[in-house]
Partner chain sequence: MIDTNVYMPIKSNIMEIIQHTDVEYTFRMAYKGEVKPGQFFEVSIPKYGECPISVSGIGEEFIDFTIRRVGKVTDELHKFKVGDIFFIRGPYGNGFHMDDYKNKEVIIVAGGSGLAPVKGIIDIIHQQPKDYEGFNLLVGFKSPDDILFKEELKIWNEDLKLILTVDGAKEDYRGKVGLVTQYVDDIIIKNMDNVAIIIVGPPMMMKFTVEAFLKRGVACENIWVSYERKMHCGIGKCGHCRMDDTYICLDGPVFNFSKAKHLYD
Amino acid sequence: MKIEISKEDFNKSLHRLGDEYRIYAPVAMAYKGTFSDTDSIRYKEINTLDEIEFNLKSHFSPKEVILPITQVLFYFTEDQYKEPETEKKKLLVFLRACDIHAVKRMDQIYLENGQRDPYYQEVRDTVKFVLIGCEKSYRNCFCVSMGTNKTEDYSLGIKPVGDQVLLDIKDEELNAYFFGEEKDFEMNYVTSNDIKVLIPEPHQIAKDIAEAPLWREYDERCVACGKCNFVCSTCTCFRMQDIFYKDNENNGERRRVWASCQVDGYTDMAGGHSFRKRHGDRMRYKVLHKVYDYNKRFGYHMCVGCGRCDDACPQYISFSTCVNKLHDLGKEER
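Answer block, the chain by itself, in the form predicted together with its partner chain:
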């Protein structure tokens, strides 16, 4: 059902939703940005519409809400493993089309690739998504090339217009929270980005692509900071970490923490073996995963074209440029 309601009424509804849901949305945090004097836009719990940043792209993706940076898997007491208490409230997350497509990628790994991940499943069972339409394309976005500029896969679509809010309610349960005049409208979505990416067909990726000189540019330029992975809406790697508490060494916890394939140590094994020592090889590993290897395994591309990796890189390395180079290389070789 599509309706129009006033901001005031919308906030009242949000307030009522707050009894059952924790509501997360992109919020501008003053002077926390990558570059000096810029805001950082990250996911935070909100109570009112005005707290939400609608006009800019979030620097971090909504991934941090459903797949926390650090997640406790177990608490240890003496010789017992104890699971953390279940979160009682459900989740409502405001996000854009590409990010909804990104959730499908997270589902693929955490629910489909091997056994189901119970911690992810638990969050996933309670989360509902609110689509923020995109009025315009942002810097570095290439969602149109990736086919992730549009989605129908949301519980609630939101379009603020002046003092009014247009809502496209698809979820029965949410119908009970929002009351307004029925009004037809279309959700915004972009149909073109400044940045366009051409992805090589699988057969255009040469068997010896790892030897291509293209990667060597990144040996020096990439400083292996891992920012590109952390802001990426589709990166899902983690490492396990056990700790014990300083004040009581008998107790501790096992956690998982986001990990980055660009950072030193990702492949280190006992015996001193490691792989991809050159940063350019890590770039290759990441880029090929996003537009080739994942596709080979699951049948669609991992990257959703959100452009956050390019936004975040301190070395101004452009992922989209790299994919285009890969495409040109594939053409040459044909």
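Instead of the form predicted together with its partner chain shown above, give the structure for the form predicted alone, please.
We keep it simple here and write out only the one chain, dropping partners and molecules.
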């Protein structure tokens, strides 16, 4: 059902939803950006429509709402363990089309890749998505090339127009919260990006791609900070961390913490050995995983073209440019 509602009435509906849901959306956090006079746009719990940043792309993905940066899995003592209490409220998350596609990638890894992850499943079962349409393409976006610029997989679509809000309600449960006049409209979708990415087909990837000179450029340029992974909406790697309490070293907690394939220590093994010590080799691993390995296994690319990795890189390394170089290398091989 598509309706038109005033901002005032929409905020009243949000207030009622707050009894049952924790509501998250991209918010501009003043002076929290990379530099002292810049804002940081990231996901935060909100109460009103005016808090939501509709006009700019968030610097961080909504992934951290569903998959916390640090998550306690259980507490332990000498002879027993206990899982933490779960959040009683459900989640309502405002996000863009590419990020909804990104959730599909996380679902694939955590729920459909062998053993289901119970911690992720518990949170995922409570989430509903509100689609924010994109009126324009943002800097470094290449979602059209990845086929992630459009989606129908949302519970509620929102399009603010002046003092009114247009809603596309697809979830019957949410129908009970919003009342307005029926009005037909179309959600905004990006149809072209300034950046176009060409991805080689699996059979076009050279067998000796691991030794290609392409990767040596990144030995010097990449500083292995891992920012590209942490802002990425589809990176899912983590490490385990045991915390022992000072008052009793036999008691503590086990945490799951985000990890990055770009930083030192990610591939460390017993005996002091480590894979991919060169930064260019780590770049190769990330790029091929996003546009080759994942696709070969599941039938679609892991990258959704949000461009946040390019936005965040302090060395101005462009993931999209690297993928295009990979494509050109495949053409040379042919």
